[in-house]
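One chain comes next, on its own, written as structure tokens: the form predicted on its own.
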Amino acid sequence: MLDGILLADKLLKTHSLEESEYKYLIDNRSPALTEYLREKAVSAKRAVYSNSVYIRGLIEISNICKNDCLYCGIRRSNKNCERYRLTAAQILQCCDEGYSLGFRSFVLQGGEDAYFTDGILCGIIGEIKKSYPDCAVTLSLGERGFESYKRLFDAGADRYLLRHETADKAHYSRLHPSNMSFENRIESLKQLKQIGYQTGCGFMVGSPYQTSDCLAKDLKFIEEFSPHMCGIGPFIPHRQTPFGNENGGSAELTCFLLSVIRLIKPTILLPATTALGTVRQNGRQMGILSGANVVMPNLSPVSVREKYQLYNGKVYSGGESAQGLEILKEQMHEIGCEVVVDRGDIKEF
């Protein structure tokens, strides 16, 4: 007879259950499992990264995508969408500002833009890393081939994002038009890792189709896969895609798995999402307090930030937002946390 608790003295001991385990995990949640998971998945981030919790700053650098995917505000079919693009002299000046900020890791982030070439890219990337040698570089652009990863990580960039979304093929196709493939994504993650660059992945809790078995999934797949970062935050519907009529993720949830990632790898980088503090007032206070260590504020220019508009109502003001840093800092202190001027590296032992 499987019990939870054991099963998370287990994953706590071992950093491994197998997926029926974690499908066990997540059908049986309680009260009581939470709180024990939390309090152990606090206790192991404090044995890595003290109190810290480490600051990226965001830049949506364009919100034109040539995907269609059925959840995404930003889609290809979004007619109703309106479309920008900065340039590098409006990206090189919102890293001017982040880094009087104490910014000291910049991400840029973007649908899968047509206009920002390799060769684009790479002079951005060249130009923030020669003006801020203390800082990292993360790109977040989605799918784009081993040799244009290799040539943006020779130009600088330090860590890629790509979320797999679902570690369930069936699923995956649920979620995504025909021309987009499960195992190019997976693929695409791996190249990743093998070209050096620090990589991350993860997924919407709640998505559409979702079942407990694809949760289950994502977990072992976070597992095997060992990621150095992992984005997690409840799904919400963006009203002018197929998804718009369906129920949003629970904030619940998503920190109940951010305490399993966390005892899956002590060592993980592991964002309270804006997401997560879009469907609650103090999810990123709950996200933290359930094993996270990093949170992004926005650096974007203030008059797009409302087009960047991937779900519903996202939060870009206040502590989301790079001006609002001193908010942030109070918001952590308040829940016994530091915001560090640092560029959080992943720490392995």
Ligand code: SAH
Contents of the next structure:
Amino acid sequence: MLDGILLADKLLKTHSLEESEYKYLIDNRSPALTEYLREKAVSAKRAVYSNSVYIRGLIEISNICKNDCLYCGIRRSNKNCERYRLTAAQILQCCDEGYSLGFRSFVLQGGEDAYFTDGILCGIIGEIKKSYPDCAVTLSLGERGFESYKRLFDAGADRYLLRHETADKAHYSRLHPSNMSFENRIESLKQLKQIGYQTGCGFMVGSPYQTSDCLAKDLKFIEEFSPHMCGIGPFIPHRQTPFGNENGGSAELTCFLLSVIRLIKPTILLPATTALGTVRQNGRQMGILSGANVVMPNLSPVSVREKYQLYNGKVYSGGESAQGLEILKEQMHEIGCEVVVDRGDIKEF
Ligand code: SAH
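Can you switch from the form predicted on its own and show the form predicted in complex with S-adenosyl-L-homocysteine (SAH) instead?
Complete assembly follows, chain above in first position.
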């Protein structure tokens, strides 16, 4: 007879479970099991990162996208989305402001916008690294292919975030149009790691058609791929997408999975995401208290923030915004954590 606590202890000791065991944990989670995993996850995190919380300044460089992911508000088919693209000067201005605020890590995220060729991006990355050699640059710009990843890495990019979205091939095909492939997504992640990026994968919690089998596969994938980072957040419907009337994902399940992922890989960089902060007022604190150790406040120019709507209701002010860093520091302080001025690299040991 399987038992949740026994499985949690096995995970704690071996950092590995069978896929069926991950599924069992998810299907049989109770408040007691959730709390047990949460406490173990927070201890595991503290052993590596003490009470530090790393911050990344998120710069949303473009909402123009050639893709048509069914869940995403900036998908190509959304004709109601007012499109924008930042200039190199605007991006550098964001970094400048972020640096003064204490950010030492910048994430350039955007849709798959053909304007941002390798040449243009290499120029921007080079400028950022020249002006702020003590900062890490992370890219989150979708699937670009090996050559492109390599050029951007050689130009100085340190990290790449590319959520795998789901580790179940059939599920992947229900979330994406047929011209996007699961194999390509996974292959891209392998290439990024091979090139030398600190690589991040991740998935949405509660996306349409997701089952506990899918989530168990996600966990097994994370265990085997062993990414440096993993971004997970609840799915939140966007009205102008085919999933506009679907239910969203829950903060509870997201936090439960954060704890499990922390125990799979104690050193992993794990953000308490904006989506989690959107579905729950104290979502980010909950995430940190479940094992997360990163937050990514919004550093985009205020004028474009509401245009980068992956989902409805996205929060981008207060503690979610770079300018609200003092609020975030206070929120973290209240739960015994400290926002640090640091690149926030993974601590391998
Ligand atoms: N174009 C880049 C960046 C995508 S946006 C890429 O392909 O990687 C970053 C993440 O937001 C996505 O990977 C997805 O997991 C998440 N996201 C998109 N739509 C969402 C929604 N409706 N609810 C919650 N998260 C969403």
